[in-house]
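Take a look at this one chain, the form predicted on its own, written out in structure tokens.
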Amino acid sequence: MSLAVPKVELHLHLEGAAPPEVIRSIAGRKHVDLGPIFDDDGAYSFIDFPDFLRVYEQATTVLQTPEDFAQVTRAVLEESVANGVIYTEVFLSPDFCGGGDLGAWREYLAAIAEAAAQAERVHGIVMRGVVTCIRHFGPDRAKPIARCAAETAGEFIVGFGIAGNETVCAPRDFAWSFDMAREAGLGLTAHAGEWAGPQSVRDALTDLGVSRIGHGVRAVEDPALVDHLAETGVVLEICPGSNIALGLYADWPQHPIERLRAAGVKLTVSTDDPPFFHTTMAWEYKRLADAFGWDEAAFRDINRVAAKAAFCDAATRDRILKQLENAA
């Protein structure tokens, strides 16, 4: 069942989706010692969320050229294809692609976009990019990232967002960057309601004007907020396996995704940083089916929500929706 349903994924970090063997291969080629970021089995190793951020950022230090990012893009999309994904929006961080310099970012972006175009020609998967600033790098660092997004907005770069440690700074501190992205016509999303509580979701909606929330699961703690999300149609990019792997919830039955869905909140399913959390899109679907009895009709509905919430142009969205309809 899990592979038979075409999937739309909206919450995937490019660097975080890089298979550890690819990172080790690039590190070996460059003679870079990454330190103790892998376990004895070769998987990424971390103990909690702050340590996850450390390992994540350490792994990215070997990604130093446009070709490195092209290699990662090819590997990530091959994994997505293997799990039945037909459309994916991937978070791209100019902080890791030239340090926020616009000229360097254009070179990195060209390599990523060409790798994505090649995957579309060969496998049919469609990838679009959502430029993401890093919250714990601070609001001043976010401004050149927003400029990178605004200056390269178009068919491939379709959105702008913020990721990183939710306990650092406040959403309103990044309003300038989001205003710039909005003026460039980009879709807006923000990580909130994961490590910070439901108020962080309210703040992202009020102060940043986003139409999607990355994670957002802590909204379930505030019934009035849940009602607001359902009434306004704000879409949550939920990554259950990530939440469980990081200890936010003890196990799948305790995850609030079904409660949010039953309350009428529009939501999608994604993997976030799949090799870090030992997951895939197929695995997410299997565990959701096991925990909550979701059937193919439920997953088709989830994917229609995701396609309609995608930041791509209307023609691409219609094509993805048609693929979902034909498969059904």
Given for the second form:
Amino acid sequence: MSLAVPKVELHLHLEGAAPPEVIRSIAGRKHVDLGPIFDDDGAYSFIDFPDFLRVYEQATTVLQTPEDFAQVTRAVLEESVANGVIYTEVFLSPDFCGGGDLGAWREYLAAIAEAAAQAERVHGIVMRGVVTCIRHFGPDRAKPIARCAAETAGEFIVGFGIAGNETVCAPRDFAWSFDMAREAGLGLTAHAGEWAGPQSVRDALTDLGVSRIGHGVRAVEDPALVDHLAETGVVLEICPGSNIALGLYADWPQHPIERLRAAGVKLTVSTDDPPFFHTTMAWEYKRLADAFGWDEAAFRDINRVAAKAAFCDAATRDRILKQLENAA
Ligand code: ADE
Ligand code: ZN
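Let's compare: the form predicted on its own is above, so bring in the form predicted in complex with adenine (ADE).
Next comes the full complex, and the chain you just saw is listed first.
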């Protein structure tokens, strides 16, 4: 079976996808000492989720200019293209692009969007941005981030989300920010049900009104919630390799993605922060095929679900759906 199907990815953090070589080369150019964040093979090195967040944020400190983010965008999209990705929604964090200042954010965004447009011209890949606030930075810092999102909503910025440490604060603390993003017409997604249980998913749905959940895998611990997700068509952005690398599940056969799929939950497959987790989209597909016997038709379904759940405009979505259809 060929897994070279065209792929739609909905959950990818721009900084988290930065290849370690790119981070090292920018650090070298700027003479920044990043400290011990790489292992002997040059890969990112961390021991658990809080340590992952620490290393992630430390690596991000070298990205100090719009051109740095453009360089990362080019590298990330090249990797996506090599994996057969035709549409990707990428989490962009104004916290790391000018600290939430709207003027600075516009400059970073222009550089990222231009790199994306160039990749589309050369490779055909379509990228859209989902502005993301960071939960452990707290609700007050999320407000200017929501403003950055609302003020730049349009063809490229299509969504608003929240990432970071799910064990601090509560979704309702960020309701003001999500209301602002919703009023600007943005699609909404929240990381939930990764490091906290089913109630966290319920709270994100009820208090933030999101149509998609980042991860959401721990919904499987509550059958009534699984039924609710299946009935309402909430889409999970599942990143199995991330969950396994971070120790949420011991191995691929233990991952709940197949149980959620069998229960009729709409789900998609993404990589989250691929170099951190030694994964790629092609690798995720291979491991899912090995663990659960998913065939080409199953992956085509997943990609159709993802295209329909994408936050882009209708014309772009139709174009992506047509590309998926033509490849079938
Ligand atoms: N930011 C980047 N990756 C993340 C993850 N897996 N969970 C929460 N926040 C993140
Ligand atoms: Zn994520």
